[in-house]
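Given next, in C-alpha cells, is a single chain: the form predicted on its own.
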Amino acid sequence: MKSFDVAVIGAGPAGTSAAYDLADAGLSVLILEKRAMPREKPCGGAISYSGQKFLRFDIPEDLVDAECFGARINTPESSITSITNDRLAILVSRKNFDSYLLDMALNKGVAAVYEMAKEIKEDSGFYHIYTNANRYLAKNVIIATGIQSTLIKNVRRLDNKDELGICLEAEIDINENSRYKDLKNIIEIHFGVAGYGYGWVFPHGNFLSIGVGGVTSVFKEPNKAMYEFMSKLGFKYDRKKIRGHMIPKGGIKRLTRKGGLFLVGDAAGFVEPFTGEGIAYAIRSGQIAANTIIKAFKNSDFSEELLSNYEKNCSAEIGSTMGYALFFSKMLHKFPNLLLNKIMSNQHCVDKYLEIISQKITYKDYIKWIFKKLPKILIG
C-alpha cells in the first residue's frame, strides 16, 4: 500500500490550493474527491480581488464570465448603485473554475482518486483514510470537504443551526427576463428577503446566478423565500433548477486542527459572515496549512509547537477580518429597520463599503467610519 506525505480530502479551491503548494515543495500528495471533475457546484461564483491575488497563477480569460466593478444594493426603502474604478471581483462558473484549479495541482504531480473518504483512523504514525473500496495512508491530512462532512468530527464538533447558513441558487438564462439583459459589470444584492442574509443576482455572461442565503436558525423557509424572490424579480420558479448548500457562519471560534489533521476553507468555518465570501479564505487557508506542513517536513519537526502555527497564522491573516465582519453583520441584522436599511440606503455608506472589497480599508476601519457618521445617517 502506497503512503503519501499528505492526503487532501476535497478538490475545491481550499484543497487544490493546498495540494498545489505541497507538491511544488516536493512532497507526495494525494487528493481524494468524491466525484470526477468537472462537477456542478451551487455557488454565486464571485471571486474577490483578494481571492485572485492569493492564487499562484493567473485565471484564464476564458474562465471569466463577467467582471464586477460595483453593486446595486436594494433594501425595502431604496435602491443604491455604486460603481468603482476597481475590479472588485470576477464571476466564474464553479464547475469550470474548480476543475481548472485541480488541473493545475495535477500538473504539479499531485495524484487524485475519485472516491469518497468515509473514515480516518490514526495508527503507527500514519493516518489511514478509508473509502468504500480502498485504504490510503498519509503522514498528514487536510480536510477540505465543506461544512457538512462528518470527517470534521475528527477535529471538532459539527456546527449547530446558529453557526450555519443555507443558500439556494439557480442558473437562469439571461434572456428570460429583459430587465436583466443589460446587467453587466455589477452585481445586485437584495436585503430583507432572507433571515440574516440577502438575495443576489450575479451576471455570468449568458446566464444569471440567482439565489438567497441566510442563517439557518432564523431563515426558516428558504424554498418559499426563493420562490418569492424569483417571482418578485420576474423569473419563473422551476424547482428542478434550484440547488442548495450549507455554509458556515464565519467569525465564530472553532478548532481547526488536531495533531496532523487540518481543517481548511468551509470545513474550518472560514466564510465572511456578512457577504458569505468563502473562496478567497478557502484558497488562503489551504496555503497556510500547506506552508505549515512543508516546514514540518523540512525541519523533521511535527511537534505541537510547530503545527500550531497553522492556527496562529490563520488567526493573524483571517481571524481579525472575520471577527469585525461578524460584529458588523450582527449589528446591522439585529436592527434592520434602524441600521441595515439606513446604512445600505445611503450612497456614501455603500460607496465606502466597496472599499473593503477592493482592500483599501478593513472592516475595522469601516465600522469606525460608520459610528462617526451614524447620527447623520439616522437623521437622513
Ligand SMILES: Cc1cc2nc3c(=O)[nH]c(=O)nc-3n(C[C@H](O)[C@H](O)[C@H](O)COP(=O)(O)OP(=O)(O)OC[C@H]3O[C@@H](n4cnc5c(N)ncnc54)[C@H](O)[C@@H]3O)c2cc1C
Given for the second form:
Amino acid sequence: MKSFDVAVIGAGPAGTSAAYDLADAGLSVLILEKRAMPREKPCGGAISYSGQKFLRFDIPEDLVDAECFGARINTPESSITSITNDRLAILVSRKNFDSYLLDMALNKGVAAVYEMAKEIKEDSGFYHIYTNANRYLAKNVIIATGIQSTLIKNVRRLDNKDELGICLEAEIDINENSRYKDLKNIIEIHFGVAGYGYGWVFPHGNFLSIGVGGVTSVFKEPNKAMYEFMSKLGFKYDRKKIRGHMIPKGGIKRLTRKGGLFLVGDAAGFVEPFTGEGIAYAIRSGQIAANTIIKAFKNSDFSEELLSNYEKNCSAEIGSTMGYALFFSKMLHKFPNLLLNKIMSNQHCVDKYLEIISQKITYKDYIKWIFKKLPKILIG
Ligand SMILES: Cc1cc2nc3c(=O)[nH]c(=O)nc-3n(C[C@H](O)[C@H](O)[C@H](O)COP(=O)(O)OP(=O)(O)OC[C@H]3O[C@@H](n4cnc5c(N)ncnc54)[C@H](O)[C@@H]3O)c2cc1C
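Switch over from the form predicted on its own to the form predicted in complex with the named molecule, please.
Let's see the whole complex now, leading with the same chain.
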C-alpha cells in the first residue's frame, strides 16, 4: 500500500495535464490508467487554438497530422467554405497525443500504474483507491476518467440521456474516396445527419476521421446515421472500423467536487455543447484542479473555502463559454429550418463563427452579433 499527495484516475488530457502541474510543484502524484498506453481513443483529434495555448509545452511537429485554417459547412440545402489566416486547430492522433502528454508528466516525476480504479473510500483523512490487485492512498483524488465511469458517483449523480452525447467515429484511408484526397487544411461539418449534432470529416494527412455525434435522447439510431452518412459521402461502411464513446453535454449545472475529490474534463461535464470540443477544456480544468490542490498543500489548508476555488475558477474560465454555447445550440437545433440552416448557410455568419475558435470574439459577442443580424439573415 503506497501513499501519495494526489492520485489522478485516467491518463487522458485532463488527467495528465493535472498530474504535470502537480508534479512540477513538487507534490507526489500517482496516475492510475486502466488501459496500457499508448491506447486508441475515438476522437476527431482537433485541438483548437485555445487548447494548444493552455498546454505548458509545445506540441512536437511530428505529432501534428494536419493544420486547420477553415471549415466547409454543409446543411441539407447548402455548402459554404470559410477560410481564415489563423491556424484554428491542429489535427492529431489521440493515441500519440495522449501518450506524449503522459510522457511529459512522467518526466516530471509522476508515477503511473496501469490498473483500473474500482472504488474510492475515505478513511482517516485519506482516500483509499481500490484496484483489483492493490490499494493506493492519497490526500486528494482527481477523477479524470471521461464520462463513462461510475466513479463519478462519488461526487454527483450520473447524467441522464438528455445530458449526454453519443459519438461514432472511423479512421478511413485518405485514398479510399478521390473526392477527399484534397481535403487538407479545412475541416468538413454536415448538419442534419445527427439529432442535435452533426457529422464531420477531419483530415489527418494519410487518413480521415469521419464521424457523427448528437444528443443521446434525440439521436436514437447512431449506427444507422453513421451508415447513411458514410454512404452519402461515398465511403465504404465497415462495422469493424466504427468506434463509439459518450460525451457530456456542457453548460448544464453539475457538481464538480466533493471534499478532496475533483472531477475534471469530460467527467466534470466540460464539453462545448455545440461543437463537441472537449480537449481544451479537459486540459484547462485539469490545470485548475491542480492549481487549487497546490495552494491547499502550500497553505496546509484543505478547507471548503480554499478547495471551492476549483468550482469558482472553472465557472469563471469555462462556465460562461459552456452556458452561451448551450443557449446557441438549443436555439439553433430547436428551429433547424428557421435558424440552424439559415445561419450555417450564411457566409458572414460562418466567417464570424470561426472568430470564436480563433478567440477573437466570445460566444456572447457572437450571439449578440447574430441577434442584430437576424432579420436580414431570415429574409435571406
Ligand atoms: C468520437 C469523438 C470525437 C471527438 N472529437 C473531438 C475533437 O475533435 N476535438 C475535441 O476537442 N474534442 C473531441 N471530442 C471530445 C474529447 O475526446 C474529450 O472531451 C476528451 O477526450 C476528454 O478528455 P478527458 O481527459 O476528460 O477524458 P478521456 O480522454 O476520455 O480520458 C479518460 C481516461 O481515463 C481512463 N479511465 C477511465 N476509467 C478509468 C478507471 N476507472 N481507472 C483508470 N483509468 C480509467 C480511460 O482509459 C482514459 O484513458 C470527441 C469525442 C468523441 C467521443
